[in-house]
Each structure stands twice: as C-alpha cells, then as structure tokens.
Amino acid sequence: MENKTIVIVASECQPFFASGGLGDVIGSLPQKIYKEVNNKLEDDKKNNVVVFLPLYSKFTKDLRNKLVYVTQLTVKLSWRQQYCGIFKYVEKGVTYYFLDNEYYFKRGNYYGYFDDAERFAFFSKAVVDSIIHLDIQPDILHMNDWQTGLIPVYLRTNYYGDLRFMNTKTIFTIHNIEYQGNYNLDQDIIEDVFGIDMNDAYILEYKGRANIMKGAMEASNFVSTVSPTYANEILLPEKSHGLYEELLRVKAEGKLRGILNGIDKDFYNPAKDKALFVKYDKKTSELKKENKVNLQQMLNLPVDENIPMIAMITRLVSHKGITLVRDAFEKIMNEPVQMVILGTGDVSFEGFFKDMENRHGNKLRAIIAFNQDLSRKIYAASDIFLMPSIAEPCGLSQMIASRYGSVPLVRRTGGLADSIVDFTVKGNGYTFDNIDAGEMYTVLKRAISDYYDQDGWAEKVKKVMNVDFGWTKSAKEYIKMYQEVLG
C-alpha cells in the first residue's frame, strides 16, 4: 500500500477516554497500523491513518489542553442543524480529529442514555460530514461496533454517488455483538432520528426493529470480529444474539473476517510500570513477590510471600462466568490460597462478594471500583489469573496478565481460545471447556498444586511472560485485509 487515507471512526480511545477494551483497541492499534503499513516506505508515499472520536466532555485534562482548534461546521440530521466543533491532535504519525457537541458529549458518562441513537447518529454523520469539511479523501474507511455502524449506511444512502466516496471502501469490526444499537420502528427513528428516507429503511430494518449493527454489516464491504473464534462463533444461533440470519448471509458473500486484539506492550510494561510496587521484568520475575507482599499489606491481608494469590479483575456480570466462581466458591476458598477481586457490575454479585469477604477476610478482598492502577498493582502480585468467561469476543486481560507474569486459567471460548493454550499441549496457561463450575475448580485445583513446585513454577512464569501479545502480527492482518477490500 502506498499513498492510501486510513480512516477509523470509534467512539473511545485510550488515552483519552475509555469504557472498556474498545479504548484499549483504538488506543493501540491506530499507531500500530501507521508504523507497520509505512515501514520502509519513501516519505513521499506514506499512507496516513485518521481517527474520529466523539469530544466528551470527559477527557483526560492534561491531553485536553494539546487539541488545536480547527474548524466548525453546521451537522444536518434530519430536521436537526447541529454545530460541530473539530479539534485536532497528532501522535505518533496518527492525526486524532475530535467532534465537538457539548448537547450530545457533555455527560456523566459515554454511553447508557435514553438518546444514545440520535446521539450516535449524530457523531456518525458528523464523521462524514467533516470528512468532507477537511477534504479528506478515504481510500478506508474503518467504524468499531454499533456506535459508528451508521457511517457505512449513511454513504450507501444520504451520499450515494457522491464521487467524494466513489473510491471508499468500509470494514465494521465487531468488537461484542450482545449490544447491536437495536431499536423500535414506533417512533419514526429511521426517518425522524437517524435522517435516513424510508425508501432506504431496508438497510436498517430487521425482524421489524431498526438494528444499526445489522445495517453497519448490510451496507459495508468487509465485517470483521476481533478473534477468529468468535468470528466462528457468532454464526451459531445461539451466540449470534438474534443476527444469525444476517451473519450467514455476510459469511457467504465473503465478507468475515476475525483478526485477534494485541495490547500495547508499553503501557503494560512491568519493568517501566509506575504503579507496581516494585519493577520487572521476564529475568526479574522473583519480584513479583515483592509486589505480593506490598499488595497483602495495602489491602490487609495475612503476608505471605508463598501463598498462591489468585486474581480477577472483571466486569462482574454473568457472561464473564461469575456464577461459575459463585458456585465454586467454597471449594476455593478451602485451598491454602488468597484470591484478590476487583470490578463493578451487577449488584447480586458484588453483594455476593463483599459477603463472601466478610466470611473469609483472611483470604479475600473484593474491591467493587474501576481503578485502573490498583489493576496493575493486582497484576503484577498475582500468580494465577481467573477468567472463566461464558462468552469473551477477545479479551484483553488474560493477555496482560501474560505480561505481568500473572498465569491465566481461562474457559475456551473465542479470543480466550485463539490465546491462551493448556499447558498439557505446550501451551501458555491453563484451560477448561465446558461451563461447569466442577471442571473450572478441578483446573484451578491443578494450577495451585503446580505453585508449590517453584522451579516449575518459575518456568510457567516466564514461559507466559515471553509470550507476545503486542499489535504488530494483528496490525499485519489489518492491513492485509485493507490490501484484500482495496483488490
């Protein structure tokens, strides 16, 4: 590829502003893709790579204050004229384009309120429009989950013809098919909302609702998913949440493709983390009881440099297997082990943890917050990493585990599956199967066994730790199927 505009639309992004593992992606794999797509490459034929991200009112203060202002525009969404601010920052080769609506972004939070689709489908055309504004031409153009998914629809209708786009080819990646943007047809959304004739209404319409994921994957060229698993997975009624019909019909046409998340491994460094208690790194992997026992003694804890810590940093919701650990609990608790809980989610689980906390309070601590540097902390402390989920798309945590030397013990289900394989077969961790809280204990029960072996032991650490979980392999299938959408 030479000379070619990547353009990829999202609605969080790391450093800035995240929710969850969408920003994590977007914060990571932009940069990735402009160092590997010009690797080599004359000045003079570089490709560029752009980023769309909604302007929320909650951004990170010190990165705020480096946007420059560049222009403003008037957004029109059906009856709706809307100003657009856009601001502007550029890192590492990537030129972020912010879009400015304080009616829309100036929130408590991203997402969860009543107008979250006109919201979206303002930011969608909002993209679309600026594009235009700042006369970028997109060779790809590359929108992440249901919040942009109007953005392929938008130019199959409102901007069909238009020679801007004649050019253009559009991926949708779905990063979790459970949320679609999936809404009533009783209150006109298509036309009234989303601006959209109801001539064109067949793009967005399915099992009589207006379903933004179905139209994103309707009108795009190429669909991805961010593991080959999971790309497989959904096409099974029962994990397709309702699109199975539709996901059929993109398999056949061709158009899947599952390409595994990375991390950036310089965020998650252990030897350059500021918020471990001490530093390492895959030679210095005995230190990882140092952080044990600062952590035991933070969140007070019996010290015991020797004793297995198990940890779980999670959204505490049942698709993440909690109630698989719920009924195994006990039995867990009887081994000669700590287990460190951090995460929010349904109020039925965290009071089941805290309850469980004042039961065990010599071998427990359930911390009910998002707190991303007592993440790290947990990481780097522990030795066994519990991720059992019911459905993971991808999965981000069992890969930073792996870099903090915290070994994973997950259920193999899609990006879980793609990454982590059993020990038994040479692998990078421990795995189970089937969702039966039995086989999970049985497993774990393995897992703790193996710790008391400590050369063994430190040979699975660095075995996980020596595993590469960075951008650059998954950067290199992006751009392959940029390259393979592009002919």
The other form holds:
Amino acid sequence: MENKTIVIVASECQPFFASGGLGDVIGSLPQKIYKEVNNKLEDDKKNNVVVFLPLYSKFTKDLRNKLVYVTQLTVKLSWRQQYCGIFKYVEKGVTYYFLDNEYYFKRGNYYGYFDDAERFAFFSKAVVDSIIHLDIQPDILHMNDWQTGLIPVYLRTNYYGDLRFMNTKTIFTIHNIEYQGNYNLDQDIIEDVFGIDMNDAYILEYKGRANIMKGAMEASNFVSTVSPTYANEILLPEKSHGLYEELLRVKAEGKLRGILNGIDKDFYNPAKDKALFVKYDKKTSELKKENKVNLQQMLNLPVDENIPMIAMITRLVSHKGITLVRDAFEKIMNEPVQMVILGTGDVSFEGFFKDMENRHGNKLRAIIAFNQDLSRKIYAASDIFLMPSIAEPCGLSQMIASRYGSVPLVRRTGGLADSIVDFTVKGNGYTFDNIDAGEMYTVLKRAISDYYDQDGWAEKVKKVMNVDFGWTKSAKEYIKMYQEVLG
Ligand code: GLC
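Form predicted together with alpha-D-glucopyranose (GLC) structure, per the form predicted alone context:
Up next: the whole complex, starting with the chain shown before.
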C-alpha cells in the first residue's frame, strides 16, 4: 500500500476524551497503523492517516491548548445550518481533526442526551463536508460505532456521484452491537434530522424504525467487529440485538470480519506507570505485593500482603456479568480474600456493592467512580482479575490486567474467548463457559487455592505478563483488510 489516505472517524479518543474501550482503541490504533503501513516506505510513498473527532468541551485540559485552529465552514443538514470549526493536532504521524460546535458538544458528557441522533448526524455530515473543505481524498473511510454510522449512508445518498468519493472504500467497525442508534420514525427523523431524502430512507429503515447501525452495515463495503469470536456470535439471533437478518446478509456478501483489539503497551506499562505506588516489570513482579499493601492502606483495608486480592474494574451493567458476582457474593466473601471493585453503572448494582461493603467492611471496597489513576493502582495491586461478562465484543481490561500481572478469570465469550485460555490447557488465565454463578465460583475457588501455592503462583504471574497483547499484530490485520477492500 502506497500513497493512500486512510480516514478514521470515531466519537472518542484517548488521551483527549474517552468513556470506555472505544477511546482506548482510537487512541492507539491509528498511530500503529501509520507505523506499520509506512514501514520501510520512502517519504514520497508514505500513506496518510487522518482521524476525525468531535471537539467536546469535556477535553483533557493541557491538550486542549495544543489544538490549532484551521478553518471553519457551515454544515447544512435538512433545514439546519450550523457552524463547524476545524482544529488540528498532529502526533506520531497521525493528523487529528476536531470538529467544533458548542451547541452540540459543549455538554457535561459525551452521550446520553435527548438529541444524540441530531448531534451525531451533525458530526457525520460535518466530517464529510470537512473532508471536502480540506480537500482530502480518502481511499479508506473507516467508521466506528453508530455515532459515525451515517457517514457511509451520506456517501450513498447526499453525495452520490461526487467524484471525490468515487474510489473511496468504506469500513464500519462495530465495537458493541448493543448500541445501534435506533430511533422511532415518528418525528420524521430521516428527513428532518438526518437530512436524507425519503427515496433513500430504505437504507436506514429496519423493522419499522430508523436504525443507524443497520444503515451503516448496508452502505459500507466491509463491516468488522473487534474479535473473531464476536463476529460469529452476533450471527446468532439471541446475540444480534435484533440485527440478525441484516448481519446474515452482510456475512453472505462476504463483508464481515473480526479483528481482535490490542492495548497500548506504553500507555499501560507497570515499569513506567506514574500512578503506581511501586513500579515493576515481569522480572520484579514480587513488587506487586508492595502495591497491594499500599492500596490496602489507602483504602483502609486490613494490611496483609499474602491475602489474594480480587479486582473488578468495570461498568456495573448486566452484560458485564455483575449478576453472577452478586449471586455468588456471600460465598466469595467466605473465602480468605479481599476484593476491590471500581466502576459506575446501574444504581441497583452500585447499591448492592455499597451494601455489601457495609457488611464485609474488612474484605471489600466498592468505589463507585470512573478513575484512571485508581484503576491503575488496582491492576497493579490485585492478584486475580474477575471479568465474567455475559457478552464482550473484545474487552481490554483482561489485557491490561495481564500486562500488570493480575491473573484474568473470564467467561469464554467474544474477545475474552480469543484472548484468555485456561491454565489447564497451557493457557494464560482461568475460564468458565456458562452464565452460571456456581460455575464461576468453582473456578474462582481454584484460582484462590492456586494463589496460596506461592511458587506456582509466581510462575503463573510471569506467564500472564509474558503474553503480548500489543497492537502490532492487529494493526497488520487492519491493513490487510484495507488492502482487501481496496482490491
Ligand atoms: C466496546 C466493547 C468492548 C471493546 C471496546 C473496544 O466498549 O464493549 O468489548 O473492547 O468496545 O473495541
């Protein structure tokens, strides 16, 4: 691949702003792609990698000042006309463009507003208009999740026949099929909000609603998701969240791919992580105990370097398997363990863990928050990382935990099945199969008793820390997919 322009679009990106795994992926993948795709290429043959993002007001402070204003335009969407400022930032070869509109993006959060459909329709339209305004000629246009799903639809409708996009190939990546941008048709949403002619409405219409993810799948050349197992799972009616028929079609057309994510090994590196009490690497993994003792002091738990610490860092929502933990909780608390839970989510789960903390104050800390710094301290301090997800497109926490020597215990679903294999079959962690609290507890008991064999455990920690979950392999697979779609 030479002299191509790859444009990646998403609604989150570390370190600027992120609420979950999508932000991690977009924060590292484009730079890795830039590096791999231009490996050994001379300057005049190098491929461009460009990323488009919304300019939220909720933006990491010191980075916001580094953005440079480029230009502005007016974006027309149905009867609306909106200002769009374009700001730029360059890092490791990748050019990031941030699209500014305070009416849509000056909010306390990224999502969860009554007008999200309109906000991201604006963003999607603004991306296409900015590409034209900046005179970019995309060969690959790679969208991520429903917030960007109208872009391929616009290319098929409002911009159909535009020479600039004649040779542009589109890829839509699903990070989680649960969130589709699925709206009822009552308010004339396709014409009035998305600015798409009723003759083209069929692209978005699905089961009597306007479904952006469906439109994106129909309009894109390729559809990918974030692990091979998840790419198969979503073909099952009960796991497709209603998109079954559409997915089967995508599959039958040979457009469906599954590529496992990686993690940024510099961003998550216990040997350099400033958040840790004590830094360490795989040769000095016994220093995890010092991190444990320090965290116990900080959280006011009994100090004991030899008690296994179980960690969960997760959104507290049902697809993360929180009910399994809830159902086995009293039994877990009867084991010689400590447990630290960090996350926010459903009030009922938050309440449950707070109650449990009152009852088991010397064994459990439940911190209801999203806190990067603390999460790193917990990865470093803990021994067992529990991730019993019901569904998990890829999952990054099990990879981060491995990097920090916290041994993952996962349910075999989606990307968890693709990244963690049980020790009993020469693997790198503990796994169980069924959505069953008893089964999870049995495996957890095995992990706890393994922990008390200290030499054996040190071996396991080494093994886990040795697994390479870096981006290089995945970046190469993305590039292969780009080549394939370019034909
Ligand atoms: C979503 C998925 C998660 C995945 C992440 C990045 O957050 O739920 O499994 O790791 O996207 O692709």
